[in-house]
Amino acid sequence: MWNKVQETVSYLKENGFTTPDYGIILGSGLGKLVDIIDIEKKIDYKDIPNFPVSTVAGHSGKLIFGTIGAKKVICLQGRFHYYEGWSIQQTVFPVRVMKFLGVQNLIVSNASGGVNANFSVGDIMLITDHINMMPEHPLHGKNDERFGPRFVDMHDAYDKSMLAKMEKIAAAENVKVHKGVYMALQGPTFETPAEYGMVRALGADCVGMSTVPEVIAAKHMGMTCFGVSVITDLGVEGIVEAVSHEEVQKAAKSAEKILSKLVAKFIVE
């Protein structure tokens, strides 16, 4: 892996991807982020060495590098699931190359099911916290020092301050948001009632098929994340309907634009 890495990050930097002040893994509800920034370089993920390629509809699978203001980013247009038969390793390993590109900070953006019964689907949720009931971990196995320790403190996976910062933007655009915390299946069939009442009676807020990874890893490296979730469908007691992929798109989709100027603020200021 160490190795894996170290090739990427060389032939990044080598095709101008250099010193980001921000990584972003533009998951679903994210999308329009692109039109904002100032693109400097574009990689499709198929030619970069040692990167998976994303074959989910609707994550493009582009590496994107440039300017919000005057803060540089990379971002992911396209993550990795667990679920698509990637390793947990090779979905955590475009978070491994940012952070050894000079990324400290990590803002990571999904879709989910909300089983709170105050959210209604286009609803913004802060994580606050996650709970991991992946079937794998991104550290097992043997630890390699040179990413970060044996034993990482998970305390504040989600940042207070950054937490606290984007609840004042949404604040003064007059946007509401709530705050909650983020459960973690394999996926990729959607809940069953049952499992959305698991979810609520195990304390999350919402449940999805991503994220969890991808902050381990960056914690695990030392990195700041801060998490956002899009309600897309709801699990809440008593409702529990029918859902597609081509729904959660849309739902998101409906709540991009709102979403991605507050992130462009939270990033400018």
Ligand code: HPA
Second form
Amino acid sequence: MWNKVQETVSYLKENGFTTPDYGIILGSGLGKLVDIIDIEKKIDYKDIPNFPVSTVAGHSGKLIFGTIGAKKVICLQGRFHYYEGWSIQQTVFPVRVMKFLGVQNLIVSNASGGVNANFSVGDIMLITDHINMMPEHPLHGKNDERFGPRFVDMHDAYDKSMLAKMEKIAAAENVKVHKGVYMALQGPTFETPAEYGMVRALGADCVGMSTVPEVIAAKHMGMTCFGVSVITDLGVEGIVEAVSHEEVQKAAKSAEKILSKLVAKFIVE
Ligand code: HPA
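To complete the pair, please output the form predicted together with the named molecule; the form predicted alone was given just before.
Whole complex next, starting from this chain.
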């Protein structure tokens, strides 16, 4: 893994991806951020050595480098989900590459099913913490100390000062945001009513199929993380309704403009 990461980093540096301030995983809800970025470089995943290539409809695969205000950003347009068949280590490969390009701050977005009765479809939830229920762990196996320590502290997985700053920006923009706990399950099935009930009973506010492995890898390497979730469907007791990928995408799109604006402001400030 180490050699592959270094090879990919060298390739990207040679192609002008130099020391970005922020790494951003453009999950659902952040698609419009690409319209705000002054794009300098864009490379298809298939042209990047060692990069996995995303297979999910609506998750195209491009690595983008550019600026938002005075800040340099590198964006993953299209992420790698465990349910696609990648090993869990492969799903976090791009985060490892970001770190060794010089990224210290990671911003991640996702779509999720809300299990908190105060949530509505289209709401934005700032992630305060997570519960990892994925069947595999990205740090499983022999630890490579060049990436980080064997035992990783996770008490501040989602940085409190970044969270407070985003809350302030949202308030100034008059955007209602929730705060809560994200649970990661492997998917690709959405949850049964009983499973949504379990998610809630275990202490989460929403559930999705991504983000947690990436944040774990980032914390392993000493990065600072901020995560945000768009609530695209509800798994609240008594109102669990049918859900489809198309509906998830539609709900995520409805929050895209405002969430992208918030994140852009956050980066500039
Ligand atoms: N469950 C899991 N993942 C999801 C959901 C959900 O309800 N909505 C969007 N991603």
